[in-house]
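There is one chain below, alone, in structure tokens, taken in the form predicted on its own.
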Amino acid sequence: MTKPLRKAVLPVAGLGTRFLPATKAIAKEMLPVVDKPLIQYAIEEARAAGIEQFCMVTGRGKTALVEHFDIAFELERTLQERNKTEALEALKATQVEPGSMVTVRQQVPLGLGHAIWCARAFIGDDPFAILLPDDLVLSQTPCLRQLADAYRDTGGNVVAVTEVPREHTNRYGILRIGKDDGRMVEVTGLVEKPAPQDAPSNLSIIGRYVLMPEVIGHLAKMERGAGNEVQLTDGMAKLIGNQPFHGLRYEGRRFDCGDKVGFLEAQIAFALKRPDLADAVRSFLKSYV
């Protein structure tokens, strides 16, 4: 019988160093996407797909991640007294329910691999759902939703996977597969950042997995991989085999809002999206293209 998938872990321990300044005293989680920070939409996304537990990987200086999740008792105080009922609507979605929130520290940066590591007390022996924030998906039905249905109908492993350029296999992982139906790929095999020419084919993970717990158990040996760091994808190559793994062709387009044009487009994106920014974004657009 399949375990319910209700664990997901994000990983926001880095420093955002390609966007210093603005990360030197806000963690690079925080920063906006219009008017939601990119740790809300993450968690949004997980809410919509069953998940009831979160636990962020931390690292120092990020208290203001656990702190947005926070009743902000004062705020919702001075709002309803200034009758500001859309402002105190808006923070309903930042609220999680007691107990249901945890963090953990990665206290080095040793890599992805080695974060979700740090979560093992967290995971215990359940299935997990694994959230990058950087990675931003808008689609009609939310990415890790796509990913917690294809698990409950395959079982096992589930990354969500897209195509990207052979020249760009070196920067990601990529898939060796099976069999594809055009939509979900059975994978038998996993190569983190091949060059072009080694490449088993062209798609690549993407920030959104559902992973089995036995993948811990491979972490925790700390071995090294590329760029000398322990690397998730190492870890759930060694499923391969073992559990029933697949790649999904998830519905939606993908903004790297860690790359500063990836995270400027993504703005743009979400405002055309939104039925009260549209006519004036598009109409201010004309002005500089």
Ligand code: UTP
Second form
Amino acid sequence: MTKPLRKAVLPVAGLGTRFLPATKAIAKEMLPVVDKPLIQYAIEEARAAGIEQFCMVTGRGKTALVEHFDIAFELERTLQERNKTEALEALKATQVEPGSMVTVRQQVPLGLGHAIWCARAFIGDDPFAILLPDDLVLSQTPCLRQLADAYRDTGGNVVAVTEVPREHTNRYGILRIGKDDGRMVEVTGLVEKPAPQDAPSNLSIIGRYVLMPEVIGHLAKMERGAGNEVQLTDGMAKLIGNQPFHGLRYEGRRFDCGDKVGFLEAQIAFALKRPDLADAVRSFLKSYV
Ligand code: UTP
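Can you swap the form predicted on its own for the form predicted together with this ligand?
Below is the whole assembly, all chains and molecules, this chain first.
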């Protein structure tokens, strides 16, 4: 029997340098795709996978992320007085169960591995999910739900993976693979940002993970990896051989919203899925291309 998956860590302490100046005073994760900030997509996806407890790893200038999930009492009262029911409804999705969301601070952004280690007290001895809010996945079944289902079947660590062009392997965590049934792959090794000629495959990890708590012990050693950062990939690599470790080729399309082109593409793709916007968007797009 696998232990149920109830916790998720959302690292949001990065500097977001690729989006400056937009991210000078607001967090990258507060940037909206259509009308919802990236962080809200991540929380909704986590909820849909059965997650009940959330930990955001934050840094300086990230208070709006916490505010977003609080009750905006005055705003709600004003909307009620003005009978703005639709707007009130939109706010409902930003409410979380009292006490279900905590934050920890990563004072210095030393890398994703370090950010996850900062959540160690929250994680305790439980399996946990990680969602990187700047990766958005458009899919029939929410991506983390797919991972959670796979975790129930296999136990151990499960990460979402996708094929990337070989010349881009130096941007991602890349898998060395064993058995492969076309959907689930056995992970036999992990390398962070390998040069194309050194990459063991072109299967890359995206920002969705189900991990076992033992990864924290490896991250605690604070070994620096690619970019002189404490890399989550290096910590995960140490679990291989001791615990099951699988990659899941998820169903869906991923948008790297930490990158300008990926972010713009997500705006279009998500807007075209909206019945209230699709026609208008399709018609103005035609005038540009
Ligand atoms: P990125 O690699 O996208 O870095 O981090 P970034 O700082 O957010 O953006 P750029 O590259 O400067 O434009 C991936 C995820 O890991 C988190 C980020 O917040 C993002 O969700 N992260 C990264 C941390 O929480 N702490 C870190 O030290 C590094």
